[in-house]
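One chain is shown next in structure tokens, namely the form predicted on its own.
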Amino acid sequence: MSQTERVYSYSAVLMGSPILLKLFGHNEALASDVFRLIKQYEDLLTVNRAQSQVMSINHAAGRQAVDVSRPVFELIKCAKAASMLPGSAFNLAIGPLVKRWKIGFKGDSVPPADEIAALLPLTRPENVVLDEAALTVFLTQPNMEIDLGAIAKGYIADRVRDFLQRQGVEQGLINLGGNVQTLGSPEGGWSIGLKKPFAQADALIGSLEVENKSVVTSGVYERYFEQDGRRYHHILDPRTGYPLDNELESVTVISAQSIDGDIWTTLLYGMGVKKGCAALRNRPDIEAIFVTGQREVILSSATLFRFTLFDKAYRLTTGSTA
């Protein structure tokens, strides 16, 4: 970014994260838009609080349909989707296991087997039956939850994106915690830095640089707690109900779409490195950045971003070679 171009910054408290806004014009009224536009969303999405859409469905499961709005349709559709993926760690219905297990809230622990494995059931994304025709949403069991937490910012930041390109913005970025959205190429391009897990929170591996792309960073560094020596962290595995053991420490993936960057952060924790390397050949359009817990940073591929690494620490390599 040159010298004679003046980024302001604009920033809001929502989602329970800190949500930042940068444009190369001083408008507060814009800014205060942006906001608002975050805000509604949340309220349609949320299950952090007793009324919206989403938790007017939970409160129905196992007995009737609720009508709900297209855009909350859509996205609980495109979450089902990516759920029914085979062997997918992607999963819309895992809400009762988050609420049990408690990650990142107050009275966190590890939950007796027998409590996860009488959970699981209530965890099946085929229970979500969507009627497009009459934009209703059914949990067919009693006390099934979803969640859209895994998806919403994505979501979020996509919107937001769209309406300041309505109005008339050719570049600015916006942050939703974790889910970075850009619209335009300044001079050099965005960078967004990657951060370094269990440290600082101002430590960085590295940074990217990107244009007109999303960058979306998900790790298990973010939310965790730690029990008789063990650490447990908030990206659980639908298929055994425990936390996803493997060597990642994060994952960040590089699209055009917010959306995809919240539901392949989460598919790749699943694969791992290799599996998720193979995946993404056939996805040029996405790519990713993998963190292990061995000092690894391996690039799938950077066609849609450069990447600058800080710490030596780390060795660099990409998915061909890894």
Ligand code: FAD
Second form
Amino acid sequence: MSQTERVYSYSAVLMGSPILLKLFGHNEALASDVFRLIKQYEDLLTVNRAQSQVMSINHAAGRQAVDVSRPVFELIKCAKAASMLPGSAFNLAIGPLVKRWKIGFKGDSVPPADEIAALLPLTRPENVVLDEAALTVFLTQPNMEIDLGAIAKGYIADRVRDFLQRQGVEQGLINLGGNVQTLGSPEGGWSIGLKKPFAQADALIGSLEVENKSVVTSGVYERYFEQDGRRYHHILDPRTGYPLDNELESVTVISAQSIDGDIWTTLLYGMGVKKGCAALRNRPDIEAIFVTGQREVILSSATLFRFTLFDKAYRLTTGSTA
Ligand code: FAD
Ligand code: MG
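Form predicted on its own done, so how does the form predicted together with ligand FAD look?
Then the entire complex follows, led off by the chain already shown.
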């Protein structure tokens, strides 16, 4: 970034998350338009209020198909496709378990094992039935619930990017509480911090520089609770109904589209480091940074970004040598 360019930051709280917009040049009206756009998508997609298009689908579970708008249909279609991948840890029908655990919300606690077992049959993604011609979504079993918490912020970040582009903005950044999408390439690129898990909010392991890329981080350290000395975080294993249990403390995905980053953080969480690096060898358009509880930082590869390690207590390796 040159000395003459000044970054203006605008913030809001939407979707229960801190939202940050960065622009070159002061433009309050544009920032308001961006926050209004995010709010419109929140109103369509939220499952944290009684009413939204997604809640209409959930309320009609086991009874009838529901008409939805094209963007909601396309997002659900994409979420279903990710859920149907063989061995996928992503599941758009995870709603009943998310609602029961309440992780990150008031009243979170470990549910009895028999309750979890009873909810698992309500989370089958194949029971989310889509009709492309009619633009409807039908949950075939009563009490099924769609939850788009692991994909919607990525989708919305891409829509904000598109909107800014249409407004003629050449350089900008939107951060939807861990889902970053960037436009353009200020001198030196956009610098994005990699947070140190379970440390003070501003403690960083390192930083990455990107241009025209999305950077999505999903971690076990933001939304969790502790009970009887154990930690329970918000990314649930669709196979067991319990939080995914492996070596990972965070996964960051670098990609062109933030929706891909959001989907892949969840997929990679399910795969772990070794399988995750192997899977990404077939996807040169997507790269990941894994942070483990053993203080390792593992880059699947690093052609889409540059990484700088700050915290020397961590060991930096790449997937090929891990
Ligand atoms: P990710 O790792 O990308 O996703 C984790 C989230 O996805 C979980 O919180 C859960 O919702 C869901 N999930 C869990 N396991 C799986 C799985 N195996 N497969 C698929 N999905 C899974 N938070 C509030 O506190 N208050 C609000 O009012 C609120 N409103 C929201 C409205 C919208 C439209 C959205 C998109 C989010 C909202 N949130 C709200 C935040 C939401 O509850 C999640 O915490 C958030 O989306 C998680 O994003 P992430 O990137 O941190 O995690
Ligand atoms: Mg995600």
